[in-house]
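Only one chain comes next, encoded as structure tokens, the form predicted alone.
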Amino acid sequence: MRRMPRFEYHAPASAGETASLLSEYGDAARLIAGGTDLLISMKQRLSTPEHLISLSSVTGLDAVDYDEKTGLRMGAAVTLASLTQSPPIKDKYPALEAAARKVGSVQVRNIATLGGNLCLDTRCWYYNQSDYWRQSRPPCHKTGGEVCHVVEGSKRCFAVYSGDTAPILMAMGAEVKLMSGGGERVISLGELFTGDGLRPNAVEPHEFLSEISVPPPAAGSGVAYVKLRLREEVDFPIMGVAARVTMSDGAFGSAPQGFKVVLNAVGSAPVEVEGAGEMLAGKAPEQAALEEVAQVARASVHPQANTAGTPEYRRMMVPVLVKHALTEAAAAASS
């Protein structure tokens, strides 16, 4: 049986109390909500915090609210199961509901939170192993060493980000609120990700993610998320693609800002495909138009041998999934 390392548990009741504890303990503390990823990491001795600060009792962090003018607001401690059951999400943001259903199993979704999924640590074959297994190899960059077991001689970590809710929320233009003892700051969800396998998100030790907001869905827009995985339940993505499009009279709309294509599990952060709107504007959702975007997406990523599926296979599947996601998004926009 894997035993947990010793830690002190804190259960603050307010955002202010949470911020105070984070300021007091700094790098020695970790936040916990569902704990579906963190507790496993602690058992594997990948994370050994001296203090665990629970968000479960913090007022308001499990709320979901929708307003026709301002859009959707979700607390970071909302469970993924709640996203699949929320009337405004099912009605106004069905692609988000569908993406949440693709995370883990029913049991995991009942506990795992939206904030935890967004702040999911990067993963790698050579990192997400037991302490006993890792002792057979020199420590890698992510465990404080100077070696990369994926790319020989590399000075950086290539661990892959694989949270399923991030790409779909990025495609929908989501923002996140980060709170601390000094106040709060709001950034786009894309800015949350650093692209650094060692430190994948931009949340400072004294901050915590408190809220995620999504604009109201625009008229004529459609969103979709397609996930490739080994099994229909439980597994992290081999790769995924989120797409948002606008449609007008059977063709893609002319507003580039209405388009986004975001690739998942192909790097240390979700990857947005630049220029998708310009390539598709005014064109019918047919094979030739979709193929152009799909090939640009393929050229923009370079997966490594650090998760399920060979790099060659994952890169080959990029255009397949991009076209699939764009087709689903176009159908949703036209319905």
The other form holds:
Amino acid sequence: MRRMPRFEYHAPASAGETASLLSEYGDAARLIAGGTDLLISMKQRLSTPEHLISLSSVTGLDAVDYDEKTGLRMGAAVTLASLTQSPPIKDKYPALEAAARKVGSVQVRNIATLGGNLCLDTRCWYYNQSDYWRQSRPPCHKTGGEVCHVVEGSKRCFAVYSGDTAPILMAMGAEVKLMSGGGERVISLGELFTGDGLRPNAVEPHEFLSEISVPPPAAGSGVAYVKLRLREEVDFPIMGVAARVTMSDGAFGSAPQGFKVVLNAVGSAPVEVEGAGEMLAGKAPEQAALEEVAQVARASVHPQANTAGTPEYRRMMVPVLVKHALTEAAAAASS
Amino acid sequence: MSEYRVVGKSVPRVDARDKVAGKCLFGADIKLPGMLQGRMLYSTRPHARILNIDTARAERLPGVRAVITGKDVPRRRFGTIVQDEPVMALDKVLFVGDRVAAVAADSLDTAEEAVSLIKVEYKDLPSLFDPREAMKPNAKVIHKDWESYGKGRFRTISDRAGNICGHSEFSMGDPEKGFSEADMIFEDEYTTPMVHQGYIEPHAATAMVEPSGQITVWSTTQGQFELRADLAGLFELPMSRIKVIPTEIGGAFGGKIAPLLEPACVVLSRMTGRPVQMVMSRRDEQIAARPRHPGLMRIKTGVKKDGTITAREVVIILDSGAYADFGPGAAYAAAVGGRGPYAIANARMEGFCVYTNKPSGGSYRAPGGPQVTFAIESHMDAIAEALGIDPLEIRLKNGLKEGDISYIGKRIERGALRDTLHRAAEGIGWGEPKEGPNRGRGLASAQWSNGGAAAGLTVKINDDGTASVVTGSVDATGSNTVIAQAVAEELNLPMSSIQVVTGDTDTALNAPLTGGSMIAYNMGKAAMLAAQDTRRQIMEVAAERLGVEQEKLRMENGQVWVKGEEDKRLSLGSITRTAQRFRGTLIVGKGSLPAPAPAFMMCSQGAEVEVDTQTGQVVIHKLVASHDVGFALNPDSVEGQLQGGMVQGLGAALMEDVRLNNGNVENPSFKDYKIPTAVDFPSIETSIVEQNSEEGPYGAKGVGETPINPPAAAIANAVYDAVGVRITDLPITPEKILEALREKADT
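Beyond the form predicted alone, can we have the form predicted in complex with its partner chain?
All chains and molecules follow, beginning with the one already shown.
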């Protein structure tokens, strides 16, 4: 891996200043928060921005607030470590704390931010290599070429999204705020992800992700994120599943919207399992009900040979992890 | 054991404080005035002819001081066993990672930029990635001049032909007859992938060539004398013209022996007249260093119904990669120990090391050992299962016992294998009820021998009565602490009075390289002898000054006095000063020994695991290692070696795998090449068996290598015990376990 390419560093103090720098430099600029993903990609020459705009001095971006009526608001630059230590999160959103703990290592979590984890670039065994390494093959779609080394003949990029905080936040119905010189827009977290391996998120070059908000936990609801990996630290998921369920008198709640199942690291975006609520609502939380969702989930994804786990294995793990996640979420709801 | 005061005690490592405080100077910490930074350009092709190398753009870049290719370096080749490796590719590249060109520049950024501006035109050639294909008689020969290659320093009993760069064969008794006497014959095949040492400190070298031509090299090498010999050979210079200074070493495990950077640094320094430093990046390390050879083991064993082994046949094929390096030695070691720690009268063993277009393997902690041990010890359990015999019993029944002869020709005096087996079994709760379903326990035993090498060092008494020791051995394992302990023991001085420094090739007596579990065994002995020599000299002077016979003197805590006359005493400082001033005698003890016979070690390890039958994941609940170490010179250090070796073995068992894609390492980082972290395994319980060696210091044997041999089989056997599937191909990934469980369910 090579050393850092040249760039100009900017440290705006406010959101407004950030927005104006972004509109000034556009595509030539990249935002940097923790830098745990970006700096490596710069050393690998996957990204060579002329300008780096740091979010670390922007006031208010590392705040965490909780209100019983409106729920949780987290600045995009809050570190994963401080997220795991934040009293309202530990108290009201223990599954989010647990998911954040599954990212990287202690050292990574100390500087990596929530916004950065959500905006994690998609990954693949060819793309995430040094420029020297990539020279042994023609460039792929994501590195400016016209081939895919994962799916031969493919016209699109299949790189995998593997951020660990997105699935659980999606399961909890999170929204994100995108700011720009022209104002701000709020979209659901699910809408942040394009599903395109090439450009995995919907943040425009002149925008930046400023805030993540999560509704207050509904009565009787429980969430969980399970992550499968080869080693217990510093490892991206082979695959992961987040689930939210609502319990009522020992059975699943009757409202379908109380349920959500999100699959991770099986495609270019987290994948929400459609119809999970209808399949689960009002049922007894037993294997039969879970199995139906698990099989639908399995049929809904088509993992490719782009990460450490083979597609066959990851596909095989979908129903297993869906059931684990639902069971854990049900236990969390009941406790 | 209590007869010793310092040896046999867990004294803290002499280098611990500096290492913890970040004060040690490692290879990349060397900074010299005017020093240039060098970078290497590595091949991107697995096998190709070099048509042209265009360095013009790189040379024009401001700040670039020199660019070199194969044309600028000595044409001679180097190699520990076979001299087959060029300093830089001459006309062909043989793997992705072969050295093609190098740059020296004012800064690292400039050097890297320059390297990226070098354009190499290749004509691709067909690649050989499978040693089984490469060893076929009609296979294209990768090294067409193989017959002209010279022999390296390390002599191993092997021959070579074409792509087979090492072939060793052994047989004993009458294998045919042995198999014909068997009630049952078992045949299995096992495979292990390429795994990397994963040392934290990368290779670093700095060379300075004086206008006179005198060369000084600072290197992370494990053996400064071997490196000097390599450089003297390549540059055709007398050894006195080259000084090699070993720096502190941040992990090596056998990976820092071959001169990967030093010759290029010397050439670049010669051309520029300035010191040149090169430090490998992690990516460089993962693609262009010297990992463990992938292995294919075919094993066949004849047994009686009661479990007695009547014959064994083992064939080991190691994938050498582009160069031989230590591969033929690894194939030899795997073959010669192919019976395992068992008494088998009739056997035939054969080891091959075969060139392919992959990264070259080298020496990694017990070269050849883990591959063949995984096969032998998995196979032992498979036999036990088929015969309905307890795995512990079949090992006890066949294990080397008193009077048996080990593979290195030593007669076994006591049942060390039996002791380690009993302790490992007890530690792991063998035979006791398990705490839940899908839990299993596995045992694996192993053997190894340490090298015996001629060794020497000096001990000097300072004017204040403290002692300074200069050793030519590099301290990668705590060996300087053990050397200090031996000197403190013999001179009856406190540890705080002993200073041990690792000397360079000019100041230190010749010493073996740090490898082959050699340093405590050989240099520890040299230290003991040197201190005894020092003591003799001190006593001679003291006897003269005190006017008594030497036998009447006692030496303790820096003082010599006449027994029974406590007031007639002299300090070591006074003895040293007066000896020098009035007698012209310098108190300098020298200890040297001819190469001793190797010592033979046996061990057993145990693991308890739990397998998640839905995901295939393995959770380790308990780990035990029981080893015969001869005599534990420093029990804490020994425990650290056992635990460290076992963890490396467990990494290879469960997750480590240098994955190649058309010859290109697909996971050249610690993120993707997964070595275990502290949270992955429970702590390892160790149990030390001490069956003294004949020639090691205080009865010690080598410790460093043996513990990496059994872990993979212990885990494989535990997984089998847990869920009834046998994984024969490392690493034992969740995916392989699930696949095996599915196959089992289908049948």
